[in-house]
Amino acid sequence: MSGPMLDVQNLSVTFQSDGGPVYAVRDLSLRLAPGEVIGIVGESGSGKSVTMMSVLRLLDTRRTEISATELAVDGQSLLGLPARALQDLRGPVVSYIFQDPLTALNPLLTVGRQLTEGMRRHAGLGRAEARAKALDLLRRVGIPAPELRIDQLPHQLSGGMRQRVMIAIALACDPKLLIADEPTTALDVTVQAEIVRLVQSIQAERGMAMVWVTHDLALLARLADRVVVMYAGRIIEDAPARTLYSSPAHPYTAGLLASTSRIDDPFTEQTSIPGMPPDPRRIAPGCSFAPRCTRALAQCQTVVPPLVQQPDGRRLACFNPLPEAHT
C-alpha cells in the first residue's frame, strides 16, 4: 500500500505582526491519499489558505513562523529542503492554483512565456514542442483562439480565462497533487461552475490527488470525497462528505450547512452562526467555538477539545457533539 501523498502533522503558523503574534494556524494534522479529492472549508480567516500555502512553503519567512513534526508530498520531506530540491517539486509534484489571477500572473509576461516556463524547466522541453504543448493546455482548459490569446498578456483576457491560464499552468507539468485555493471566488456563477466541472473532469482523467480550499459547502458536495472543517486555525471535524452533509456531529459544521442553500430543498431557511469568529491575535482558553455554541459546557470554556477518531471514520473535535450524528 502506498503511503500519502500529503502528509501533515502538527502543523503550526504563527504571524509577526504590529500588533503582536498572529496564530493563524494551531497544531493541525492532514493526511491525504493519493487520487483523493478533500474540500477544506471554513469562514475567511479560518486558516483554510495559510495551511496550504505552508506546505509549500510560499510564506514569507520573515514574519512567518511555522513549525511541523512532519511535513511531506509524495514521501519526499519539505522540513529543511533547500529551495533548489523545492523548486524542482512545484509543477511535476505538487502544483497550485491561486484564488486571484489577476495578481498570481504576471502582467509583464505573455500568457505563453508563463505557460512554458515550467515545461521547460522540469521536462526539459525545446522552445517549439514546449508552445505546441501549451497550445493544447490551453484548447484543453476552454480558451477560445488559443494561438491569438498565447501571445497575449494577461490584462487583455477576461477574468474567466485568467482563471483558466492558471490552470492550465497548474496541470503543465502532470502534478500528481493539486491545490486549489477558492479558484472560483471572484467569478460569476457561470463561469465558476464551468471552472468546477474542468478541474473535476481533468482530476478524473489524470487520477491527481486534489485539495480544494472554499468557504462554499454547497460546491464541495459535488467534488470531494472528504471535508475538512476549519475554525480559528484548527480542524474541528473532518469526515468522508457523504457523513458530513448527512449527519454534521459538530455544531459549527451543522451551523455552516443551515447557512447554505440547498438545491434539493429550496425552501428551507437558512440561518446565520450567531457572533464574530474570535481574534487571531488571542488564544482563548478552551473551545474557540464555545461563545457561540448554544451546545458549549462548562469544560469547553477551559479545555480545548482534542480532534478524536470516530467509529464512523470521522475526526471530531467535539465535547458535545450533535447527537443525531452517529459517532
Contents of the next structure:
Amino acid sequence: MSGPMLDVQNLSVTFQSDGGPVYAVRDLSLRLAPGEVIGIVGESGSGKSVTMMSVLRLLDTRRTEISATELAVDGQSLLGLPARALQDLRGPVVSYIFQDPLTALNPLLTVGRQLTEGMRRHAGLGRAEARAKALDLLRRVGIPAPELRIDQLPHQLSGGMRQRVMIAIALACDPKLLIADEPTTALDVTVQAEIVRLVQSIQAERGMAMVWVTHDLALLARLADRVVVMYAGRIIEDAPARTLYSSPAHPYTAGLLASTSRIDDPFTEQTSIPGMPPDPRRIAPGCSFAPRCTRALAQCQTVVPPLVQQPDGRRLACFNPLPEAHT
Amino acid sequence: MPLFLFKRFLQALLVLIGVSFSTFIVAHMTGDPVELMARENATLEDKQALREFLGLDRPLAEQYLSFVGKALQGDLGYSFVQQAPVTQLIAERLPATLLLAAAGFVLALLISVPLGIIIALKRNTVWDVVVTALAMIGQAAPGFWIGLMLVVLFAVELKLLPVSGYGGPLYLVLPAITLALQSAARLTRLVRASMLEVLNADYIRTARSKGLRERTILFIHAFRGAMIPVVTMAGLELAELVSGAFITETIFAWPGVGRLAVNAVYQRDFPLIQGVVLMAAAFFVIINFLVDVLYVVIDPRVKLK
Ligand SMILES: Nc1ncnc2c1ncn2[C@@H]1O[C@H](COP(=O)(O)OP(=O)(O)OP(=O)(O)O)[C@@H](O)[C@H]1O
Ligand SMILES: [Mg+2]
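Having seen the form predicted on its own, I'd like the form predicted in complex with its partner chain now, please.
Expanding to the full complex; the earlier chain stays at the top.
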C-alpha cells in the first residue's frame, strides 16, 4: 500500500485584509488515503474552500501567508515546488470542480476548447485525439448531443449542463484526487441529486480519491467514507461517516446533525445552533465554539482543545465531548 | 446581418439626421452671413439679391430639406467665402487629418495595451504606482499644454524635430504624440482595470486548476475578455482623435480639416461648417458602428441578443 494521496500537516492560511489579518485556516492537518472519499462540512467562512485551494496553491499569493510543515500530494511534497512542476500536478494528479458553473467557465471559449486544453497540455494529445476524448467525456457526464454541445459556448448551456461540463473538465486528465467544492450549491434541487449521483458513479468506476466540500451533512451520509467537520478555520471532528452520524462527539457536530436531520424543513439548515460563527479577524483564546456551546467548561474559554486521535478511530478537538461517543 | 447590428445601423441613421438638423439650426443662429460677405457700400437691395442668390430667403424648412437632399447625393454645398464646393475643400484636407488621427491612435494603442497589461500583472508594485500616477497626470494635463511643452523640448531646445508644418515623417512625430498621450493615459488605466477584473474571475482560477501555462492563461483566457470594454473605449477615442484634432492641428499648423473648420466658424461660412460637422458626426457614427461589428467578433454572446 502506498502512502497517503493527500497529506497536509499544520496548514495555516492568513490573509492580510484592510481590516487586519484574517485567520482563515489554523493549524489544520489532514490525510487522505488513495481512493478514499471524504466530506468536509462547516458553516460559511469556516475555511473549507481556502484549505482546498491551498492544496495546489490556487489562492492569490499576494497578501496571503500560507505555512505548513507538510503539504504533499501522491507522495510528492509541494513545499517549495517550482511553479512549473506545480502546473504538471494540476489536472493529472489533482483537479477541481467549483461551486458556480456560471462563473467557473470562460464565457468566450467553446466547451471543446475548455475541455481539451488540459489534455493537450498534459497528455500532449493532438487536436483530433483530444476532441474524440472530449466527446467521450461529454457523453460520460450525460450531455445529450455532445457533437453539438462541444462547439457551443457556456451561455448556450443550462446550469446543470454547465456543471456537467465542469465535471468533464475535471476528469479530463484522469486525476488521482478530485476536489469538489460545493459543486451543487448553485443548482436546482432536482439537478443537484443528478450531479451527486453522477460524480459518485464516476468516482466508484475510477476509484479516485475525492474530497467533497459541502454545507449539507445529510448528503455526505451516502457519499463519504469519512466526514471532517470544520469550525472557524480548524478541524474540530474527523470521523468515519457511520460513527459520526450515529454518535457525534463534538457538541458542534451534534448541533449540525440535529439541524440537518429535520427532513420536514430542509431549508432552515444550521439555524438550530444559536449564535454566530466568530469573526475570522478576531481570534479569542480558547475554543472558537465555546461562546455558542452549551457544554463549555471554564477551560474551553482559555485553552484551544487539541485535535486528538481517539480509540474509536476519530479525531476530536473537545474537552467535554458528548458522553455517547465513549460508550 | 444579425438583428443587433441592424438595430445599430438604424440608430446610426437617426443620429446622423439629428446631427444634420442641429448643425443646420445652430449655424443659422450665429448671425447673418450676408452682412459679412457683402461689400461695405452695398445697398439693402444688393444684400437682398445676394440673399436670394444664396437661397437664404427661402423658409428654413425648405433650406434644410434641400441641404439634406443634396448631401445625400454627395453635395454639401458651396462655400461662399472660399468659392469652392465644400466636398472638395474637405477632401483636400481630409488626408492630413486622417494621417494624424491614425498615427495618434496606433501610438495610443501601442502604448496603452502592453503598459496596461504589465502594470495589471505587477499591481501594487512601484511600477504600477508610477505608471498609474503618470497616466493620471497625462489625463489631467490639457492637450495644448502637452503639445507646447513637447515643442519647447524637442523642437526649440533639442532641435531634433520641426516646430510645425506638414511634410516628411518627422513633421508627424510631435503632433501624433500630442494627440496620443491623453488617449494613451485613459486607455492604459482602462486596460489595467479591465485586466485586473478578468484576472480575478473564477474562470481564471479554473484555467489555473487545469495546469495551463501562465501565458496561455494570460493570452487565451484573460486577454480577449479584458479587451471588450477597451474596444468600446478605443472606438470613442478614435472618433475623438479625429474630431478633437482641431487644437493639435492649430498648434502644429497641420493642414487638416480641423483648421478648415476653425476658419469657417470665424467667417460664418455656413455650408462649410455644416459640411465639416456632418462629416465629423458621420465619422463618429461609422466608428461606433464598426465597434459594434468588432464586438460581435470578440464576444460571441452578443450574436444572440
Ligand atoms: N482572498 C481573501 N482575502 C481575505 N479573506 C479571505 C480571502 N479568501 C477567503 N477569505 C476569508 O477566509 C475565510 C474562509 O473562507 P472560505 O472561502 O474558505 O470559507 P468556506 O468555508 O469555503 O465558506 P463557504 O461555505 O461560504 O464557501 C472567510 O472568512 C473569508 O472571508
Ligand atoms: Mg467555499
